[in-house]
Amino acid sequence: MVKLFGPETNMAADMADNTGRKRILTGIRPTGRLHIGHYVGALENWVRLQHGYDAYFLIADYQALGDHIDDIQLIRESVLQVAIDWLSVGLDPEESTFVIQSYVPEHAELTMLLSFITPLGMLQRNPTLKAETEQLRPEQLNVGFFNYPMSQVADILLPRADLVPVGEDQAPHIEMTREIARKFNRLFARENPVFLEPGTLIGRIPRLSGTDGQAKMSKSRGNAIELGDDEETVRKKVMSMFTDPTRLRATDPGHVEGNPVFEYHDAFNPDTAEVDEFKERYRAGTVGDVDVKKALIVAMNNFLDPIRQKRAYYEDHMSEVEEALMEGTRRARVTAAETMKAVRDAMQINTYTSTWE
């Protein structure tokens, strides 16, 4: 199941709609390896939407640089990894766009000329600006970083979007690009609006708690389970997985909500019969932790085995990876190229000729 908020509210009419398809623009930030909080939370209906809509993939390197302006290499290493990583989910450059944000300079161009009607506060109010800013030392803090929420609206409005599919925490970014948007078209597009309303599409599963409990599952966290771990990798993380901290043995009666384990089988176990039993016996106490992690290295492994045969192939054929990146990227030039001409027109900056010759 998924939630929808926005001017989007047919989803099945849409995406039938073959003779003229509504545009999609989502993306992900290159600091590492995508994980399997990545996968429920954006990748499995991103692979599902390609199919429907105009889909535009941004690896956003941009924005990476923010709070990694120290580690360029690992940015440009993760730009390939993501990508292999999108292309062993099921992303198809065939039938989609992959775009890398620097090589689109119009992304730069927009974010400047959008920050001058952005008032700051919106930037102070941004939920998850806020939560990023705190977890980095002030030395980290740089104009880059906080201007990157406004990166975000511009990375949206580019290719004009249709909607945003994005995790939970994304959403209120998606409800400030809309805000841009009618401002923009307020103050210079009244007539011939220039920018969409984007919608907001959130997976089936929100968000992912990580391995330790915690909200949300990070690498540098260390609470990852990452789409290109081997299987003797998922063991280890599978079997050191918090679970009921009030439960001290197998025979005392444990909580099933709120339970990292039984989270994950929900995602990624399809055997939901075995899910239900191992549920309502947990409950009991009858039945202990190994048992259910066991389990689950089972569910992860089967999922997980073939998009490593992907990784492996592609990671044999980075040919095929790069001519994605590139072919998309080029394709993204041609309408941001085209975005930014109706841009400059509504703001009446395309030329400063004399006009009384």
Given for the second form:
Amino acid sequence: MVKLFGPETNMAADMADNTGRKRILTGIRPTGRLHIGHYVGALENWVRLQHGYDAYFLIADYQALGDHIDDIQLIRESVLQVAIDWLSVGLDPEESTFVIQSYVPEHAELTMLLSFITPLGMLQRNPTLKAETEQLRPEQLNVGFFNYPMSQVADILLPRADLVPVGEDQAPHIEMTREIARKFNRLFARENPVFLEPGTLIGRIPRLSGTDGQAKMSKSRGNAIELGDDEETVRKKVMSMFTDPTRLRATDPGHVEGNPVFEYHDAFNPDTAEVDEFKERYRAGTVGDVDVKKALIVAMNNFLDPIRQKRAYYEDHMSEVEEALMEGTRRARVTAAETMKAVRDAMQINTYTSTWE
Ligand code: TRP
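Would you mind generating the form predicted together with tryptophan now that we have the form predicted on its own?
Full complex below, order starting with the chain above.
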């Protein structure tokens, strides 16, 4: 299921690439390897969209500094790991543009300029940011972290994206992007709008539970199945999964809803007849957790096998990974420079003399 919010079409037409495709931009913070929650919530959608759109995929290493300033080594390693994950699930650098944020200084520049038209209250009210800051101790909450939705607005506006495919939790940031784009145009570019108001596109499964039954899968909570996990690791993780806590014996009627084992079956097992039969027998108390889990292990490994094979290839061909990143980043810098020129012209900033470009 794909949900679309915001304007589906806008003044983007003139900014579409030379094949007339509309542009999408989306990103990920490089703070570890990607997992199956990223896949169903976002990546799967991105792979599909890259063919119809001029697609920008951003590795947001500046944004990652917000809560990883004391672990820059992890960010460094994760930039290449995320790129490998992307390539392994089928993002194609020939079709799309991979970008490393910190190699495009305009991201920082636009963040700074836009911050002057952004009321503090807009960040204070942002529900995703609110939930995240509440998890941090006061001394962990730096200004850069608090400002990350602002920098995300700049990420999206810099390539003048029409559409942002993301997980559900990111929707408030895209809403904020629309507000800022509108405000910038109203204040500085009434005649000739610089920015578009991008739409939000949410993936098939907005949120996947963790293996422990917690509402969200995340590496830091230790409840994730990673795209790079080997067969044995997947087996162990699935066997130790949380199921229906009210069910003590295999002969007790069990609950399928809210049971992460069935949630994963629905997401990853293409044999829907098998899944339906398991659900029926589980509700009737005629199948045990172990059998349902064993079938899930098979389905998960079938799903992950081709991804693992591609990962192994790219781990052996790191120069292709680096080339994909640098080639895309080069393209993104051209677009970024064009947008920043339009921004400066509109604001009449940094345009005082004619001799120094
Ligand atoms: N905040 C996103 C995440 O948590 C990453 C991100 C950075 C992003 N810049 C973006 C997503 C721009 C969409 C658009 O992974």
